[in-house]
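Given next, in structure tokens, is a single chain: the form predicted alone.
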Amino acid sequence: MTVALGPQSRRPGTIDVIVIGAGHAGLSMSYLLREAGIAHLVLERGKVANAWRTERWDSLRLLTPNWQTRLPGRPYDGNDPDGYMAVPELTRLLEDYARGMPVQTDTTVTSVRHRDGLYHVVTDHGLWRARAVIIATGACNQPAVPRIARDLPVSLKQMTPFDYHSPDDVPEGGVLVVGASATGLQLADELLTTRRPVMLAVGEHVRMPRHYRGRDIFHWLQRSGIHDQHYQEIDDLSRGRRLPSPQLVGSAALPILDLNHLQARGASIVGRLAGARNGELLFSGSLGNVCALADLKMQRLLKQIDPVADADGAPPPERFAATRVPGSRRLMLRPEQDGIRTVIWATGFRPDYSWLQVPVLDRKGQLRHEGGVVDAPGLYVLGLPLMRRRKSSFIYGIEDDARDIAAHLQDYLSYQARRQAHELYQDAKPG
């Protein structure tokens, strides 16, 4: 039962401050807004923590170590701190979480303009004014399908992350999952315990182990300070901002979840989905130059770890092999012959700013920010990958941006505050 307010415990009207999601990031900027005395409101369409209800496949675990599940004013004080939590866990954390803060539930944001000095909030419950505006609606409001899809076969069935649950939910016979991100190598694995065929389309991908030198990754990760690494500091902040999740699994049990791991449990792996023509699936032969360059980069990320993990005593480095790719590159595939019955899209997600009625995207439908701060005044975006540091898309890694984010927010509505007061103090003034 959440325990936030209902969509008619309060009466639309002006406030200083709306924040769009409930999520981690949302309820993170509430905290630090109530601890500043900044009267606010949280708008969320579900439940507190909808997404992870909703939008995620039941074996889900998070990627982080339950130790770095942490919020403002709320550690992990759990007894499993190197477990992995579950998405029942994780919602549970955010309901209790969410106690005492101005949370709206049931409350679908329709649109946001910005007129007359005020964000206009329209909702399927009213209309509120704010003088600021955050979202915090997250970045996998809906997946990425390529426009690929459309040429498939109709006979395949097609998935995203969003449709699947469990292995129940696909049809029986093969499947190809589209995808080499933690999304893509948690189903395929799944998938393979039920003995079904399974394929794999790999492209750009991050390789990482699970377990290095005696620790998570996340922790050398944080200790070595990577995870700290301002937006401001990256070269190509647009490419990195686009990256796909690391090959990882909420597991101790796996030291590595890759490539290797997945063929040796049976699946196979083929390059990028490039195209369909006349029933058939036709794939890159970049494959071998793509996991060769997956395999650099772990290896230099780990050297990268290695003089931290030296000064803390650590374990010898262990050694990875390199990703094993088939000596025969499949360059076409005719699923009905092949016995491919169904596609998983895992290519990613994207935001959805549909509702946003303010000129602040791009040609590519994402948002102008410089590190969180819109190119809108007044208007403030929370929880996007890369948006202020390496961690931002991280559960632990929300409470430094928000702490920003909320200094910004406060000299920004001191100087509206200033800027009205004089501008009342001269219409006031005698002739």
The other form holds:
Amino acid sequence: MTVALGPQSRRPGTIDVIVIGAGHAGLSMSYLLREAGIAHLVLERGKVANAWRTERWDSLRLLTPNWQTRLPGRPYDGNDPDGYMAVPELTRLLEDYARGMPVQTDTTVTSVRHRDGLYHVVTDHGLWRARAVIIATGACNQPAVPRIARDLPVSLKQMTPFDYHSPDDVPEGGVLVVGASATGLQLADELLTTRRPVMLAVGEHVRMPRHYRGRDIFHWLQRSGIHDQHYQEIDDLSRGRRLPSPQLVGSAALPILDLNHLQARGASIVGRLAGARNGELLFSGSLGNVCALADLKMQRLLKQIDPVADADGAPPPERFAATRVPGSRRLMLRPEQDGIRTVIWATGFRPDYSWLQVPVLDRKGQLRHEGGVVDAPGLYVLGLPLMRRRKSSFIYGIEDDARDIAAHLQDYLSYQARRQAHELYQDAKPG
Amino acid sequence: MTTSVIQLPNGVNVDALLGAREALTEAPAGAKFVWRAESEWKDGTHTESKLDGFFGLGEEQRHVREFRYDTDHPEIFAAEDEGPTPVEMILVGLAGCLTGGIASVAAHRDITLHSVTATLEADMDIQGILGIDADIRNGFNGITVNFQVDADASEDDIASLVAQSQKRSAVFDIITNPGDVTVNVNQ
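Can you switch from the form predicted alone and show the form predicted in complex with its partner chain instead?
Okay, now the whole complex, with that chain kicking things off.
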């Protein structure tokens, strides 16, 4: 195994497998491929854990507790198992994990094509040919900003989480945070510390307590088997895959980050941002219903957990107050009059496959895949939400998925090798 | 606004609905529908509207028969009260849409309904339509829907039926979100 030496370290050539992306998914795959003795190379556009270094806000911590921050062959061995890892620590962990792995950093893949039975991976440092390619570039390459962004008054400054590092990046004045997932709630909460008006536009969301019956919620999600639920058992898979991240923050000090907490701190909540015209922002009148839906779904989740918690002798069930919805709902905002100067789009992220020149995208621009086995022989993906299991998008969830994909890949490579040998034999056979 | 008990999951053909969902996921063009109404002024504020054809699943479709509706205004508006006020028709549409949704979602979730009734109330300040105060809107300030659902299910499951029905309701969406209206004259 060679150590990552930088862009000029490896001559482009032909190799069994190219892994694109050296985040937790790509590195886990490299670990398993090495275990299986499969020759491969991990290509990374920046440094190891690039997105974590460059595309996350300063205060962000993982949603999952430290004891769950584990990778194949690498259990958590720190002294704060119940804490939540900050980004610099995670970056160091991944860097350390990458040591000894065949990672070529500072190498951007510009296109992947299929030619003559091989994938041609074109990079800014040359062309590699590979029998198989694993896409481990993640699900959050670009902020997903809705089309109505174009209709907002020009006087409003628009930002995405990629532009946001801390409240210092946000101009003075009020802020409208659009989106009530983990991102939206965390940014709204942080902005409230700077004593400015904060308004949160709330569409469908996933409410979840940080702790339940004496344990971290992720303990129960794992223990109850919910996180191991296989994608083929999911009733409405496409909806499951679109679910926003739960309203959580990696902080033991802030046990509950929900809409009630933010309102108690002075934020106002409004419905989903539904449109903008004549300089006015319009909010949906569905706020009551999306809050009711989220409360009911949380209740359902906790009831699913209860039998397991009972069996474990956990403290009795807790019930949480319904989400408070303001009596008189605001349906419209005049930014200047109402003192809002900035809009932050916490409306989710999407992957970027603009470099992928293999016809495997559906009409919504998503990869066509069956549990990570992409609809083109030898092409795989890792790290998408609910890819094979509910835990797929969490760091600890990558191992099982990566093992499944590695097994499929191994079968594919040996099948391909047998077929090639057979063809050679056919050709060589005297006519 | 009452849906009564029915054989076969709430009288909803769930298989047909799910089949349609699957088929239209494969062929999204078939999902493009156009709804139509025709109307004619009668007298005063009385208008008669009729519904017959619509477009969907890639071709022209018809109702089993033509439906006609009169709209007018009550006598206190110095009108003849030949039919419901148009704003009341909005409540009819919302009730029909949410209740139908509840029946469908319940059927899908294997919940048998015994009765579903609703009362709907809409607040409106008519200073808006009379042009007395420009700060008052023409339309409803808000709508309150009270459902009474009797079903073989827990309170939470019933609440969740009603919530899911709102989530998938066309009329709820039309009322709660801004929409676009184009009006042409003598074209």
